[in-house]
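The form predicted alone is given below as one chain in structure tokens.
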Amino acid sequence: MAKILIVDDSKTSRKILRGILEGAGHSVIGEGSNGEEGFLKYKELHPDVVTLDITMPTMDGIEALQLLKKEDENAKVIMITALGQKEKMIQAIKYGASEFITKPFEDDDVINAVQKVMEEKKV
């Protein structure tokens, strides 16, 4: 199963992904709770996947997922967007974001995510 990173500022997302995450068999190597903290962590950690908030303090998912791009450019980068944020997706795809989940979280949203990144990854 994937090694995880996840980022969010909101404590509750973090906590409600991780659940559903290491409920799946996937491993959570690790946290951040905003875009500087999850770039510093996925250089230590080198985690198989991240998933990254749009919209966070200090540095936003989409500044964010240009600096992991630019360190890896095979990272894989799950965003997680509110609903009515379409111009930031398609400034993620542009940045190449791999999957996109929305919140409120569905279960099966999130694991198909991860699994389909995890599938790209093998190819």
The other form holds:
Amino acid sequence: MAKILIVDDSKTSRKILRGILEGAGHSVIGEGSNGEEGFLKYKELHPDVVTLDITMPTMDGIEALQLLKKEDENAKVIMITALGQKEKMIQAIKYGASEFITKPFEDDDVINAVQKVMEEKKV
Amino acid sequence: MVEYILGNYMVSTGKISQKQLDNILDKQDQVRVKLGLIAVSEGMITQEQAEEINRLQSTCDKRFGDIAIEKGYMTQVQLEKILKMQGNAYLIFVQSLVDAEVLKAEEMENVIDSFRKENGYGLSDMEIIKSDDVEKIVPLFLPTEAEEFEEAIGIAVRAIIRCIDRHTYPGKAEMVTEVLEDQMVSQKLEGKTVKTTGFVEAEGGMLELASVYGREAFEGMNEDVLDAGAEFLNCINGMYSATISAKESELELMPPEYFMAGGKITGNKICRIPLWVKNKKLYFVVAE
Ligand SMILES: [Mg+2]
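Hand over the structure of the form predicted in complex with its partner chain; the form predicted alone is what we had up.
Now the full complex is given, and it begins with the chain already shown.
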């Protein structure tokens, strides 16, 4: 089971993600509502996995991803995105994102993405 | 969709009562078999494949049958066969009206005729409505000036049908000079031009939409309702961006915004279409 940090500007998205992840037995150890808050929480909490929303005001997910990876090159980050954001996804891959989840959330997609990242982590 | 469009018209003209309509639609809902169930029971696809298609359907702008064919799970001929088995929603509706003894079959022609004339539709338009094909019905509700918004509106309506309420139906859209309403959500999409889309609360439709998307039974309007509405709008705009980027350049989604008071959408061209979600009204707006 993974210790997870959720970073998303939307309360709705944070709540849905938390519900799905806790329902699958993971533990959500923190939440951040923007990129900067997410970065600070990461340094404080050392989660196994971060779910990071791409579309956020002030500091978006791409910028936050770069900060996280600079802080910890082994950080496991799952990007949350709407459909049709290919350019942002290409950037995210370039900066080391591990997985992607497309909104609207499907429980199985979320659970599978976390499982995949945790397996990578073991290797 | 056709049973809701015609059913509500019949209620508004006093042909049948709201209660009669609700009863008929309830019964019809229990009878109408899902395409996935028919395909599985006919041995065309497996239960796992049906579930996979359902999952994919919620995140993209495609119909069940389209995905099944794309994935190679089913042929076009097989799809046509199960569509026929599922039956035509209009005829099932007429049958239900007759069975409930609220209308005789021959009276339906008058209903169709007055509906057609009142809305300025042609005979071929009525065939489209009877076909219950959402993709073709939605454009009938748009003014000609809204042609460039047809795709965005179509994607929004289909997404609401797939993800929120499969009985969602539209009313007549109109061009407006600005949208000034207290409670709304909006999002800018930046590409070759800047578009804005939004949901505006009217008679509880936003509350219904937010409750389903937010997985929470909201009781009244508050910021959480609007946050859920804004997130769903973001999903819809992502689907729209994916469609547009296949043809021209990608649209970048700006963070969605919400307003508890004094919301506003401006643009050179604005189209507003009423939608009934769980029979409660809200507006979807597109502006450029
Ligand atoms: Mg966001």
